[in-house]
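There is one chain below, alone, in structure tokens, taken in the form predicted alone.
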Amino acid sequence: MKNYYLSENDFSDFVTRMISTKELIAPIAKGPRFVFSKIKSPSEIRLDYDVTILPPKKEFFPPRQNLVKFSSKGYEGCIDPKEKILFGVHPYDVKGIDITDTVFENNKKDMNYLANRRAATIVASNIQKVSSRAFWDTVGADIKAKGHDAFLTKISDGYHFQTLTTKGDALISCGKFTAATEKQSSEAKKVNESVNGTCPEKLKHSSKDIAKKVRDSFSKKEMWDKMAQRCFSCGTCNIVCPTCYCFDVQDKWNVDQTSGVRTRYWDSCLTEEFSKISLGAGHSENFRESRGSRYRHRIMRKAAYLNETLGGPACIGCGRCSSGCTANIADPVEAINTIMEVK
């Protein structure tokens, strides 16, 4: 771990450098709102935002990802992992990306997602912004950040930067640092701490008192429907959650019958098709039929099932599901808090 410092004057020509070197992912403006996309000049670039529309899980569990490509010939696959900077990406979002590594490497490895993850040199940033719906500062509080390569905090008269791996310490060619004296690092440290505690929305409990309860409420079917009665299960909280990991299998073929392409798609578990399962001579059969059992699935997902295996919530706290839900009613501290009352 070390310390350095990068004037604002010299910002510019650090960005630049970086492009010079590898692709650049960042979070720029698209109308009101942000996402990350590739950058092609250092004024794109918006480390003021609150949160971006997707989150940058994308850029290494893409939303349309080509598995195999076949042919009477055989087949071959469709890995081809580029090296990227993926930059600016807030603290919430870095877990985001660790509980996805840790869900593609558990088992059996999934190396269309891992190739790509291995690629990328991953620059974290400070919060400057906080979103109207977010809640990260009290969904797995004690859970620290971390798989990152660097973190850049923006301080009165430039910014710090802090290498963690061989990945960071390379970006140091791109830019004019100094050394960080012990007052820069102590006011980016000040920095950080400051946006603790001002998320505007609140979980009331522990993580491990709400994944007890959370369980313990699976057989509350008219709580789980009554939560769920607005639901259009349209699946955009699934498809705008930095945690969930479902995908869709597909096989094209092309005109000659012979030739064509595996692909997947994001998934979501919000849907009535996705719980849809065939049972032979046209009939079916769907484990999860009302609109309840599929809400209370994915808060079960959210708050307890993972829980063991990720050491904390399956949530982030971002508040990319509460905005995006037409129904207002995908907001996860609205559901949780009202089960911790449930008697």
Second form
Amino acid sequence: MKNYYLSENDFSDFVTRMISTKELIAPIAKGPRFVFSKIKSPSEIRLDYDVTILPPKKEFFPPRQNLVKFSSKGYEGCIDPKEKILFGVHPYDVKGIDITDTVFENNKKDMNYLANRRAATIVASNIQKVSSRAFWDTVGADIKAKGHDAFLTKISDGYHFQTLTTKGDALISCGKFTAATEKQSSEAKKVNESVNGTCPEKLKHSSKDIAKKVRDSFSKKEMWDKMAQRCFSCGTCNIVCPTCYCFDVQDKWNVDQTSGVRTRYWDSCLTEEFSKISLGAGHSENFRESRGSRYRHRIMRKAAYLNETLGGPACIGCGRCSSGCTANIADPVEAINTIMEVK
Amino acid sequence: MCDNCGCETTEENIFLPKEAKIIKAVQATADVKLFTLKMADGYIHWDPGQFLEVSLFGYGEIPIGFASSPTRPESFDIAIRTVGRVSGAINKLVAGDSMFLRAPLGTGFPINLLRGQDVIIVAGGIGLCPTRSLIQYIMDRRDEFKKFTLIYGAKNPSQQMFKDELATWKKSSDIDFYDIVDKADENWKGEVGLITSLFAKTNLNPETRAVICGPPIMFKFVVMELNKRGIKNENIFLDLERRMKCGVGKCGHCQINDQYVCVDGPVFPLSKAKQLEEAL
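Could you present the same protein in the form predicted in complex with its partner chain, rather than the form predicted alone shown above?
Starting with the chain above, the whole complex follows.
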């Protein structure tokens, strides 16, 4: 771990140098909101963003990812990682990436994800603006963000830059860094600590207590049905979630009708089709037919089912589902605080 | 395998299937085709109750159980019912054609817990296909098991599969075999009714190990019959059917509670399945 300082004036050159070595993905403005996107010029970067529409997981696990290409001559896998720098990732999203790292490592390693992940350098950054539905300071609060290669913090007259891995160290040659003074490092620490406790939404219980109570509430059918009453089963909450990783796999022919691709697409457990199997002759069986059971499955996955595997909840408190939900029912804070109060 | 600790370090593409050649393809019923296959590279090892992701490029992948026993390793069988687009395309294949497989996947029948015990297998409809991997296993290593009972229910006589084997099992003193159909035709001379009515013919010791595979609706009633005969839930094993899309515990479609049916199952002891609220 090494601490550096970069002046405000040198920031632009640093970004330009990074762009010249690798693809640089960073937050940019899109209308009134923000997205992670490929950067062409330093002026596009908006480190003062609150939250991006989609989480950065799309850089490793894109919405559409080819798994196998086939033709009349044979078939081959499509793993083809591109080196890139993912720049300006908020700590909650770093936690999200750490979660998808774990699930794609588990059981059998999924190199379609892992190869992309390993080819990436992640530069986290301090949160300059808190989004209106955020609750990252009360969800899994004891879990530290890890897996990033460097951490950039805006301080009074420039940036504090902490490198954590050799990939992080490699970025130093891109900018006019000097060793950070103790004063600069302590200011960076204060800047990062100062956002804690500022999220507008708050969970009132520990992850452990929540996991137990949520798990024990499985059979409260009426409660779940009521919570899901206004659900459109649209799956937006899944699509914007940094820790959702379910997918469907489909084959598609190219126009020549002899070659094609096997592709995976993000899928959503809130949609009606998700757990349905065909039994033939027009019959089918749906193992989560009611909206309540699907809503419950999502909350269970975020707050209870994966906790043992992950060492904490599969929710990082970004609030994207809360603001993305048309019916305004997806908010985990509201759902969990309600569950905790139901006798 | 890693040299230091033996952990799984394989970094191959888990979605890349292997080619298998069709040695034989016969119609098992009007809509079920039985394929005998051999891997193009010659090698495959599996346990009874494990499954494969079977695919045809341009159509897709479907999860299918092994329908033959690893005690017959020279080739292996799978049976596919024409249900949708993928199964429909696969079932047009003939001997000499290829299909593409990812296998073996999942956790099969607990042979070690069945060995040395009385065993009953209850198969409904196409559930006879995955259980056939275990039936053949027990028949091939008959000395390792005690009393062996098989109960098989089909919708009607024309839906009965593996007719030659059924006839052999009926005559064999190695197996107490009972079959029934929901609806008879004019040539049917056997039993007619629900699969559960066959239990009256059996003589089951309470220590019997039971394996059930069939349509979800069947489980509940068969379990009641088994429980009535003193068979405990931890000795009853269910072969569950779910949408096992990726087969490697990632895609989420087959998840029940915190379990992935495609990794932790598809075979579960009933005692465990009872704790998974969405399993039954």
